[in-house]
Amino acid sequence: MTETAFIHRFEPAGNAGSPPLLLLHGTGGDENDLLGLGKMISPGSALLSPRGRVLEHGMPRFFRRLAEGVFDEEDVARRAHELGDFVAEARQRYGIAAPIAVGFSNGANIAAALLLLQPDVLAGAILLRAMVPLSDPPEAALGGKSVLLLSGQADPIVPASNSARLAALLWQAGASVTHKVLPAGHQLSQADVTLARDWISEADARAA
């Protein structure tokens, strides 16, 4: 696979001691979707956008689902692996450290599936609406990252229950995990800009 696989933006450093952030966009979107939202929560974090492969009646996901909240876990994890690959080749290319994982929706959730199976690909995470990405996932050594799983309380897409299995999984395969559930629904709010930005300034402090 050629690293030119994904269609992607990439946005070098404006400051060298922000981490690189890997931006997952949600069902529909693009590579341009959440650069803004990179640099809300990380203003100076080198910024690497790919666009998911996967059209589900014309708009881009990073996997294929059998209908809302039921995934192909074949391609789920096909995909995460591909997506692993062109974080390798994307971090010789650009010359960047492993990244930190923004994804919202379908992309949080191919972030999560990539933590579980290829967790040296990525820093750390944060996983905005995600829902538990594989039913028997490997275990997973996850010790010394870090993830911020937000979740909404009105979130009609994802159950609270499947939210805080997600957050037990990824804790359970010793990453430090937090997770907040936040009074708004599957779209993203203030709140989760806030709260990312934080987390990221203290996963730097920690860091340093």
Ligand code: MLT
Contents of the next structure:
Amino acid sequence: MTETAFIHRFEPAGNAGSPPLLLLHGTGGDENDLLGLGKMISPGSALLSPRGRVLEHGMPRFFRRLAEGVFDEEDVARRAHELGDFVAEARQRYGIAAPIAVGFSNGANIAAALLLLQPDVLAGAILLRAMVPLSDPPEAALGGKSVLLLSGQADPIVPASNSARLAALLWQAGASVTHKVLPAGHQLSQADVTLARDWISEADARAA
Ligand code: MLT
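For comparison with the form predicted on its own, please write out the form predicted in complex with ligand MLT.
Time for the whole complex; same chain goes first.
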């Protein structure tokens, strides 16, 4: 598979010191959706933004689901590996470092799967409204990686127990996890943008 197998957008870095971002949209989104968010939370970062290759009634997604919140886990694993290959090839083609994933909803879930299945692909992740993507993931080594998990208190799709379980799973694998529950639903709020922006600048400061 070549990286062109994923329709994607790439915007080069305006500031070589800013970490590249891998933008992963939610169900029904596409490669254009999160470019604005990426620019808001980390102006100057290179942006790599693929479109999910699975279609659900015409809506792009990153993996198949059997029902809302019920995942086809074999497909999750297969698609996470495809995405990992895409990132590796895009890194060579565009000359970028390992990116920080910024995923929303379905995009956050595939980012979580990627962290668990191919820990070396991502430098870290911002997971917006994520769920546990795999019920029995392999032991991952996430030492040195930071993850920001932002959940919505009134999210009708992601139960609080599920996002807490994801935070624990990532933490047990060695990641440094910041989990915040916002007074929000499944949709993003201004607080998500502010917290994500602050977290990236702190991560930048830590890396400097
Ligand atoms: C998923 O399928 O990944 C989650 O249910 C979130 C969504 O896309 O609605």
